[in-house]
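Below, in structure tokens: the form predicted on its own, a single chain.
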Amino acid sequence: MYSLLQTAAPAGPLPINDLLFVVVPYVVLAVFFSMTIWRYVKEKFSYSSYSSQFLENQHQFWGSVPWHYGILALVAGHLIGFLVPRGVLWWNSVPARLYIIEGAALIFGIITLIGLINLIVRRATNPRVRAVTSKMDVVVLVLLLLQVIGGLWVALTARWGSSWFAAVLAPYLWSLFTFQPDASAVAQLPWSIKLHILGAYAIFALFPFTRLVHVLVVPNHYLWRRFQVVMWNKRASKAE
């Protein structure tokens, strides 16, 4: 972690860091909660992933399964680093355990990328699926692809990410939630990490306006249920 901070690119002007890592996250949180609640109240039946399984199933399986399991594992890892950073640092104090957690994160990142690429190829090459793909779907897929690739790049170039996440990013995120924002440590990080953080903010900002809201419908039993065909009906005006 210390070597990472020492070799990081020089921090930009403080106002820029305050804007990107203090103002932006609060704006994103406001949009996320207000628009998510509004959509649930006004258009609760739109809380769906709009399954296209009945249009094509085999290719979807090889995209959906690795994507969902991979991204859930990565989100869980980030969440653990945020909630119990001292526990993560204690675990990483033994080199063998550090190698295990870093290797597992990299493997799940690759699995996530493979699944996402399969889903993108499916939507781009299957005429029936492409016909029900909206412009927002394309935007979300591009953002997710860039975010996953960026995460893998960070994992390969800024090693021991679980340790510096717990030591640097977790305190920063906690400072936001306690309304005592402090972006000084984040300002010293390389831009590859900063862009990864900003990518996450962009996804959260768009979240209420996309089909990603289906992850809020719990329990997400579709991860282990038997396969079923889900048919949906959508207004033609929104299918463009």
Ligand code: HEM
The other form holds:
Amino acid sequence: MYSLLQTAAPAGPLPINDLLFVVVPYVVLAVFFSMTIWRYVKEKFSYSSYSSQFLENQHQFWGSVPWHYGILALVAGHLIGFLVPRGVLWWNSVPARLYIIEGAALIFGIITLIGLINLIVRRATNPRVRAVTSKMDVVVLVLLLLQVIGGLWVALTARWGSSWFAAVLAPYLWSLFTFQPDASAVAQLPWSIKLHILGAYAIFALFPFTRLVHVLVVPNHYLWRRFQVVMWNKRASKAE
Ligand code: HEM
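Write the structure block of the form predicted together with this ligand for the protein whose form predicted on its own appears above.
Complete assembly follows, chain above in first position.
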């Protein structure tokens, strides 16, 4: 972590960092919660992934399954770093354990990327699936792709992310949630990491307006159920 902070580009003017890493996340949180609740109250039945499995199954399987298992593992990893940073630092204090956690994160990152690329190829190449793909679907897929590639880039270029996430980014995120925002450490980080954080904010801001809201509908049995044909009678233009 020390060397990372030392070799980082000099910090830009603080106001820009405050804008991007204090004001923006609060705006994002406000949009995320207000619009997610509003959509649930107004359009409860639109909380769906609008499955297109009935249009083409095989290709979707090789996209959807690795994507969902990969992203769930990554979300869990990010959450653990946020919730128990001291535990992560303790675990990483033994090099073999650090390699295990970093190796696992990298493998799940690659699985996620493979799944996402398959999902994108399927949407782009299958005319029937393309016909039910909205502009917002395209925006979400591109943002997710950039976010996953950016995460892998960070993991490969700024080693050992699980440790400095716990030491630098967890306190930053906690400072936001406890309404004592402090972006001074983030301001020192390289832009590759800053872009990864901003990418996450962009995804959270768009979340309530997209089919990503389906993650809030439990029980979410897509991960273990057998193949199933789901038909929607909503028009494609509304499927976002
Ligand atoms: C939509 C939300 C996000 C997605 C989809 C995402 C995705 C990813 C992916 C695919 C990786 C590579 C996996 C690995 O090898 O570690 C990664 C790594 C990383 N992400 Fe994220 N991320 C998200 C949000 C965030 C946020 C909000 C932060 C910090 C505030 C963050 C910080 C990091 C760090 C530090 C790493 C490197 C971990 C390591 O090297 O072990 N990510 N992310």
